[in-house]
Amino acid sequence: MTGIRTRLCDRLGLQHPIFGFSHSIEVTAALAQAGCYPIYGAAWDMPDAIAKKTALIRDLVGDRPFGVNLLLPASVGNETDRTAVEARLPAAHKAFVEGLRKKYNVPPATQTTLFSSQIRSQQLFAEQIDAALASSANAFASAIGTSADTIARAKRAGKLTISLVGSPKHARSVKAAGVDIVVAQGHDAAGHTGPIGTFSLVPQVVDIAGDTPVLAAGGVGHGRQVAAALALGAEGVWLGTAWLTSTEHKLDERLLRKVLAAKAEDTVISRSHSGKTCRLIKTAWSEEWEAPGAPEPLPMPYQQVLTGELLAAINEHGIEPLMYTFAGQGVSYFSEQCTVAEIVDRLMREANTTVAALLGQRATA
């Protein structure tokens, strides 16, 4: 499917205005064989694996374009010593998760993540920051705070440079340290994300950053959202829950059918996932944090670490009730499973058809 076209898509040569943002490898690959810009969340990776899976994705991708994401807020300090954090965590929280692993039957888990091994600091930031810009991805993206020298060194290094953004102040701020292109992503979308609606963010992005390209995200799962974002001066759209029910995600059958189900009103924010504001699936997780009675979720990183174990051993043994998964507002379009081309195929068409409709109406006007 072809037709519309952005100066972002000539000057990177692509297809389709999509980027595609997502933890799979395999997703990952298939968005870039469709024409797309991939974007690879490596945010839960440690270090060497950034650059085992990055290798083996340009394998996969050939010459094509992709980048690599990752979380970076500068709220999180400088502890690394994970035990001597976890003796200091209050009594009244560990009690409380405690109580879930009782009240659920939840097995100890025998695999460690990164969220029950490690704990989120400068540190490890760095050296994930490290392993992204060694590795062969042309793009480098962050989120939750991209600082003016991680965006001058990854530009040094010859990558693009992508920042995510949920409000004009932070927009201001990247603009300044001259990313190459922002995000407006608004509260509709999956994962962290801020209190400003996508519609009511994407044009007061465009207008601070000028020149620089902007792409709009948060709960596009429709042409029509596609185009309406090119309407407001972006010149393409980030996606990501898009991308769950594909079937090159192969996401567990548990949680796929909790998403295939979803609509919009089925996801939520909470802090319970990491400490900060997160738009999840609704499951029994989320509302057990809602809970009368239940401790406010700790900061970032502190909460990961008082839940990283037990969430680890609730995907191992898949604890349906409480397993959940990112997913924005517009899960609501995906409600059977496609393969990513489809998926494409399925948006540009769509927005397309809704481009070619908006003209009809003006030449008749």
Ligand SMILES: Cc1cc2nc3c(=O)[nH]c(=O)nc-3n(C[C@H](O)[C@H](O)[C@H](O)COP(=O)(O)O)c2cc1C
Contents of the next structure:
Amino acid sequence: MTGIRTRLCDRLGLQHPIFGFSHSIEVTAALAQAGCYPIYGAAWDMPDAIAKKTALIRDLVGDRPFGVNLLLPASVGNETDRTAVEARLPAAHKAFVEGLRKKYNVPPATQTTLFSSQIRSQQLFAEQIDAALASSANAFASAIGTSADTIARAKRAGKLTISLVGSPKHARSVKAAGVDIVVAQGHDAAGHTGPIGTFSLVPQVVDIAGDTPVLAAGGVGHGRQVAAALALGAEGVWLGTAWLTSTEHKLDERLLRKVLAAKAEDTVISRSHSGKTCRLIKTAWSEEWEAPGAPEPLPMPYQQVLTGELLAAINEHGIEPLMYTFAGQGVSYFSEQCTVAEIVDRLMREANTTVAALLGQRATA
Ligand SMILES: Cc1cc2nc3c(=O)[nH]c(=O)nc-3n(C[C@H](O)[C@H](O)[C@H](O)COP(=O)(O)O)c2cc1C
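Switching conditions: you have the form predicted on its own, so give me the form predicted together with the ligand.
Starting with the chain above, the whole complex follows.
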């Protein structure tokens, strides 16, 4: 389909000004095939898995570009002894988590995840960065604060550097660090978000970024928002929630039903996932942590040491009431399962129609 293209499409050889974030290899590959720029989310992977998965993605996408994303919060320290940290967690928090396990009859997990076996630390981040930079990924995207040194290293490794920011302050610091693309991720987004809404954040970040291209992220689910993002000065959009509902993602069907049924107001900002504010689908998990008498979630990385095993068990055994995923306010626009290509096609058709209507209005005004 022909239609809206931006400077960034020409520079990166993209058919559409859409960047797609996903933790799924299949979605990553489908996004590349659909003419978008895929970004594989590697924050939940151990370094050796990053090497294996990026190699698999390269096989699937051929010469098409793809990126790899890490979450690198500077506030996390360097404690690496998970058992010692676990032993020091407050007794009331442990009792609350054990109470949830009993109340919902959650059997123990038989498989480990990164969060049930590790603790987020600067050492783990350094090993994840090494694996990402050694991979064949064309881009390195990072969120929740990336040091200027890491951006410089990624550039020296030949990667296109991308930083997700949620505030003008962070936009200024990644601009000063020389990042290649800034993603302005508003409060509407799935995952770790700041307090500023996408519509307010994007033009501010565009002004700060100057000649550095900006992508708009958070709540995008309709082509009108793609057109609006371009009107706000962005050169493209960055979507996450959309792909959860794709056929390629193969989301657990209990969770998929929740996502397809959810509207914007069924998402909630909660610290119960990681200790940092995060937008999730509202389920018994977030509600239990909000209930009177529930403890305050612990700061990152301790919350995930506290809950890692229970969450692994909830997902492994499909404990439906407690299952959740990150989801943005644009979830309202995804009420049936489609392929990645169908989602991209719908967004671009809607965006093209919107722009054509605007141009028609201006011509006759
Ligand atoms: C299931 C899921 C997991 C996510 N994990 C990460 C992550 O590991 N790193 C990151 O930078 N962003 C992550 N995000 C946020 C996305 O990068 C993106 O900014 C966000 O989804 C955009 O808003 P939208 O969901 O409304 O499209 C995640 C989003 C979803 C839906």
